[in-house]
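One chain is shown next in structure tokens, namely the form predicted alone.
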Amino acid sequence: MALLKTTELSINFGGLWAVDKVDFEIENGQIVGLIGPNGSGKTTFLNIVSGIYKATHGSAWLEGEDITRLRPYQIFQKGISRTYQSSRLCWDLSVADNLLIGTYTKQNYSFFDTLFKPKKVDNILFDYMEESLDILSYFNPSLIDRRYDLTKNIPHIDRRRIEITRALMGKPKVLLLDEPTAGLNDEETMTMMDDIRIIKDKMQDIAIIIIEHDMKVMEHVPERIVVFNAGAKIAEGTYKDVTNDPAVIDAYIGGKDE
């Protein structure tokens, strides 16, 4: 049994299907990479498997179970969580605060707690904290020291770090990475190929699915590669496969000719 599955998932926006009737699935550990001209469908495609969108025809499956009704926070209780091109970072808060903002579904305490057991309260969010530093460390390890700093002054690769850390506090069986070298620098692309890696080093079972446009990471990253197109699937294989593939070269890359 797949991790994750589709069948013939679409979405309907104003009699353009966004995406259109896509089968798709991920096992324990792998890495797929969708990539796709702007506007296909592989954004979409994440928000409706997030619960984001809601699913015009189709369904999806994690673990066997049917998610495409659930909504957001019920999905990711369930063991899907993500990132987003645009940061979705509250950056007048600590990078501290931030972290803890992916333990809330998570928080096993009570309003009463709060008020007349804080000790208890103050004990479960140290030992998140501690876990969510150390899984920062994983990528920049001095970016514990700077735990209290406001996230607007930390740099820019790192706050795409501080966003996968946040994802990853929710102990994800999937995780959704939706661009998470936009913005950076050839240099800081190659470290957030590096960090990649190193999350299917130490959480082997995670899946991950990651929508790029620089096909260095696609071509080095990924086990198995997507490719969408006016919101359909239209090849897939590995990067050498897809990238020969006629109908990609025609879509996605300019054609023949180019």
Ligand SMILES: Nc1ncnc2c1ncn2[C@@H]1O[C@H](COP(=O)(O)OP(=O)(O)OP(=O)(O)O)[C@@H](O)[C@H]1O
Given for the second form:
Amino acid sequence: MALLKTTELSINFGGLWAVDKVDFEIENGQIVGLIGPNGSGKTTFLNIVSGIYKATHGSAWLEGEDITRLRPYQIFQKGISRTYQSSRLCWDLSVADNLLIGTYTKQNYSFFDTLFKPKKVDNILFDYMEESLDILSYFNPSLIDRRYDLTKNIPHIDRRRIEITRALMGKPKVLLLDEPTAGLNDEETMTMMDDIRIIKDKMQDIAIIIIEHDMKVMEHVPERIVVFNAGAKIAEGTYKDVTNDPAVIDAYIGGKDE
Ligand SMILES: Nc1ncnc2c1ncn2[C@@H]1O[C@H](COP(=O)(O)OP(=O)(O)OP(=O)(O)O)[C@@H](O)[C@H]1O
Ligand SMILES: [Mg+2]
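Output the form predicted together with this ligand next; the form predicted alone has already been displayed.
Below: every chain and molecule of the assembly, starting with the one above.
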């Protein structure tokens, strides 16, 4: 049984099929790349899988359980976590605060606990902080000393790492990365590729779906690549397979001609 599977997953926005009958599977421990021209439906696909958009047709399954109609926080609690194409960090908060925000839907204490059981709440938050700093240290241990710095003063690559750390808290089964190298220079992109390998080494069972325009990343990071064009899956295979596929070449060159 696939860890995450979609069957004919589709969404229609005012007549446009932004995701069109996509059959997709990923197993434990796999990294799958998602490529396609701008507007081909990659982000929308992740938005449906993570519950932000509701599919018009088709289904998504996590470990055999139908998750198509669940709400985003329920899907997150079941183990699908993500980062976004543009930063979702609060730049005027500290690194530590941004990390704790990521645990919000997993915080198992009530409003009354905060008033009457402050010690219990302190202990829970302390445990979350420990876990998040531990994950952050996989990528850059010096960030632990900067945990009370405002996020806006942290370098771009490290801000990406904070977002990824936030997504990794609570050990998700599936991590969805939407263009993690966007805005990074070549050297930082290499560092991000190493970071993704670190995630795989440290959390061996985790499955990762990564959307990327940088073909260097696609050549080296995922073991399989799925190609979208106009909402549909048009190819799937190794980097070599898909980059030699006439339908893929046509989708990219056709897109450039328009
Ligand atoms: N909420 C929405 N309402 C209407 N149309 C939408 C919505 N979200 C996405 N779309 C449309 O769906 C299509 C797919 O967009 P999407 O953002 O998924 O593309 P993408 O492959 O992620 O592109 P990029 O590489 O530029 O990030 C586009 O035509 C977009 O305009
Ligand atoms: Mg996108």
